[in-house]
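A lone chain, given as structure tokens: the form predicted on its own.
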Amino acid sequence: MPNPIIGIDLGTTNSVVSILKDKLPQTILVDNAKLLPSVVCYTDSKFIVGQTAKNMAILEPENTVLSIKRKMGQDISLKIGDREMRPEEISAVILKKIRDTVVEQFDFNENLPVRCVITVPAYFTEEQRNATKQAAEISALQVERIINEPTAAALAFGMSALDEAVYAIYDLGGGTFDISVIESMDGLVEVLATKGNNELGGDDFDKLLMDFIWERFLKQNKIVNVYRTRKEEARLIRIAEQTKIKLSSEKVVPVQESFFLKNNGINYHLEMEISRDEFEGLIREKIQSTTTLLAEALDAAKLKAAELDGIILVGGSSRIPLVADMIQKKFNVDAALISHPDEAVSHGATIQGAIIDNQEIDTVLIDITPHSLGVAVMDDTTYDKLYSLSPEQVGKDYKPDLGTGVIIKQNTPIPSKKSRKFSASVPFQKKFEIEVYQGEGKRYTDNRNIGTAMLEVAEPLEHGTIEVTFELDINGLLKITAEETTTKEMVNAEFKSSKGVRVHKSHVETAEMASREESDNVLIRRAEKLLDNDEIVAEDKAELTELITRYQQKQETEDQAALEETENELLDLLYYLEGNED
């Protein structure tokens, strides 16, 4: 029997996994919690994953990275401690954490891959999906399929169940937004058309409130010509995250921070309050900028927000209140949040790959592509400017203005195949540049690139032609094929992520990963390093050898909100007696 496929929610913020068990997706707990802050801190020559990581973000930012995903598909590498890694590698030592977490606790056969149905934003590229792909084979996981994540929010929320329904999933997580109208009938669950932003989410909310909390700060306190240093910025990055998350249930939180400022010589404490309305009021725009998009959704599926049987919301930002207000008034429409709606994402493609094992669950999916993919073509408007141009205008950097050869249109159901012809732009033409594109712009330039191809024919014509192929799969990755149609000379192109950039894996599989006592234990060895140092004044150190005491009794507990409060505690007292400058 091959391993159960596990569902995989790599969020921007934090990662969730899942199984399915009794017929019904489970979360798998990560060190005993739901969710896996997707933060990678590589320290002691060793990686730590998880919370602890994201702790060290505020006493060693140069050493850890958070939010990667937002810099999925770019051709960059990103330097965490005395390494190069690119986005890819990274985003495999969060998935490694999670593959060998699954592992340990269900006693997988390690002679058999283990399989997986990961999650992406709807409105991810081309390259954001092959890089995704890459990260989770680079960390020994097999992908069986790739879904989107508001598809598969679709099926936790049990739409294959439905007879007849359209709905709505609005999904706004930590780093990205999606909405996608989403139809069902008699166990078909159809996506109708989607919408999105991938540089939209909890993430540009806490960054807003953070400026906020220190502008007001810095004039509470007549501080002037002072920059925020990177350990700074990680320290006001948690606080702005913790303060939205209570504005989500409470009109006023007080806002206090020990040791938060060292200048001239002088600890300046942070202490305000901050309402729901000053944040709503920072966000607001942002918000708009959804409803905007759901707009632009229903359109495209040509609907009215009448004819929507709800909109569900899926993510951590959509608890925030101003969410559903805004929704309702532009749509008079109420949107309802989903069950659990961190782990939604991940419980739907569990439930995606007991489809794919013939498990009793009478669903079909039909997913589709969210951008137009095409050609660079040379058309009326190239030759006009061309002809417009004097010689020594064209010279040899020259660029003609490109059209667009559209091959797949937005919108279309996946898997999909479909074929052009396209004339040669000069006689005898011997070489065929195919400049493949994504987007919905009207000139070639006003899209994104996302690879070339080159077919040579040896004996041109004329006339020549050529028929491009595009061949979307079903988890909307591309292959092309082109063929001169007299001399059926033919070339095939996989594009793979980062205009076709393979990742080298010698990082992760040569990584070595914290255990669990060694990630717990991180802080609790900085503390007792600095209780060796004779510096630290006596009263500095009682309260350090306090603080330990009660850290280590609350990690014996299960419960969490008390073990946060103290290594938050912690965590201000060894910022302050490391020193807080860059």
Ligand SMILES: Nc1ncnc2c1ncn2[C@@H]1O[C@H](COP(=O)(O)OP(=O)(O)OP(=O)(O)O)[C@@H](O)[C@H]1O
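Computed from a prediction, not measured in an experiment: that's the story for all the values here. C-alpha atoms forming the largest set that superposes within 1.5 Å between two forms make up the rigid core. Residue numbers count along the first chain shown, from 1. First, how it differs from the form predicted together with the named molecule.
Core-superposed comparison between these two forms: CA of E483 displaced by 2 Å or more.
For S77, a C-alpha deviation below 2 angstroms is recorded between these two forms after rigid-core alignment.
In a rigid-core overlay of the protein, E433 has its C-alpha displaced by at least 2 Å between these two forms.
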Contents of the next structure:
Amino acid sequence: MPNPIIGIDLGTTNSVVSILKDKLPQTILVDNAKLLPSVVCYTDSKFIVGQTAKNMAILEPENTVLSIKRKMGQDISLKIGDREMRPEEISAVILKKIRDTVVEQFDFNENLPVRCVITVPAYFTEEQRNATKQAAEISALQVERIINEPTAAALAFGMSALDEAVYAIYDLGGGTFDISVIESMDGLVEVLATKGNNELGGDDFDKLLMDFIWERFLKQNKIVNVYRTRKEEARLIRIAEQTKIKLSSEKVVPVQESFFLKNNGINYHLEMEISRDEFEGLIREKIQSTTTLLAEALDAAKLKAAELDGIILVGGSSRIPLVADMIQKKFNVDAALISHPDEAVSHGATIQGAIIDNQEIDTVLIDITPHSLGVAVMDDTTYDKLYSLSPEQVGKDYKPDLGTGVIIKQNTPIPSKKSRKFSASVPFQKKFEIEVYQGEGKRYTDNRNIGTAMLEVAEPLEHGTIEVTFELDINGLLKITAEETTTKEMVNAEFKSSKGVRVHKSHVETAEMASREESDNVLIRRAEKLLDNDEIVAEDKAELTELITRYQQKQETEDQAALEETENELLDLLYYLEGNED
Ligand SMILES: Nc1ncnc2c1ncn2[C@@H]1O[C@H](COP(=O)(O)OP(=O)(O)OP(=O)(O)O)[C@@H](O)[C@H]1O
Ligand SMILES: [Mg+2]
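Take the protein just shown as the form predicted on its own and give its structure as the form predicted together with the named molecule.
Starting with the chain above, the whole complex follows.
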């Protein structure tokens, strides 16, 4: 029997994995928690993923990578310790942690593929989707399907079981914002419109609050001409996030942090209060931009807010009260938080996995493409412009500002197949290169070049024409095929992504992952090192010993909040004592 399909939400801040149990998705605990922080740290020649890695961001920021999802699809390398790694390789480390946990906990057959449905923000581009798929492949996961996060949330919400309903799914996470308008009818779940912003989420709120706290701290203490290092930055971000989360349930939150900054021999502590009003002032504009996108999605779906059966809030940042407030004010519709807002997307992925495996779930999912797909073409504007130029101006190097010839329109259901004919520009033309773009801009320069379709005709005719078929598959990934229109011969076609992602698989495969124990003990090992250090005074050592004991006790219990609190204390002390050494 094949291994069951797992559902993975590879989030900017947290990742979640689930599996079908008694016909329902169930979140799998990774390191004893439902949410695995999407943080990777490379220390002592091993990879640590999750909460421990998140802690290490404070002690070893140069060895730690957070929010890698924001960089997916970019042609870059990041430094992590002494390594250079591409975004998909770093994501692969997170996925490997998930894979290893599942295989071990559920006795998967290691000789068979470990299959998954993995989610991406609805607004992800082709390159971002591809990078996600590659990350999964590097970590030896077999991707059965890529689905959009809001669509997954709709499946988890049980929309497929509703007779005729239309909901807007509003997903504000750590790094991305997605809005989808979704209709259900007799087990058919159909996405009507989707909008979003790949660069908007809780991370941005943390940064705004971090700057606010820093400025206030400097002002309070009359400190000038001080720059914050990566260490202070890492601490500030953590403080900002914790404060932000508390502000969702409290009106005023005290911020206290010992030994925050040492300047001119003086130790400064962080001590202030932040009110919800102040925080809302910082983020109002960002939340407003999400409601604007919601209005645009409704327009695209040709619906009025009053026609919706509801607005469902998904994602951790949707817990900020201002979100529901602003939606209510603008649309006069109540927005409700989905149950299990952090797990819903992964649960939806698991439901999709069950559908693929023909389990007893009668749902068909029809998703759409978030961006138009097109090629650069000589449209009327270009033609007029070219015509107005003198023959000398239209030199060899002149690149006309071509228009975008849309092939597959935004919000078209996928899979979708569209063809377009291209005529040879010279007799017996053998090779055709067609630039492919994604986006809504009128001129091709306003859109993203996602790559080139490279076509080669085996036996070219004098006046050849080829018909190129662009297909967005069910994962939203592009496939290209072509045929010579006269001879009906298939043309050799290949799509080369402009980001030319070439992954050195060995990088991650040979990399060692820290064991659960090694990862749990990282802080303790550091603390013990300090106990052996003669420069640390007895008083500090006593405090450290007490904290280590308390931390170990908390690790044994299930109480995550209590563990986090002790962890914070230990981190603060480590940070202070280690800083004292150099
Ligand atoms: N109670 C809360 N109030 C405000 N923000 C919160 C709360 N709980 C979590 N968050 C924020 O939600 C974000 C994480 O949400 P979530 O886990 O849905 O994101 P993600 O899935 O990792 O990101 P994305 O979907 O963008 O890839 C973080 O920025 C976190 O600080
Ligand atoms: Mg998410």
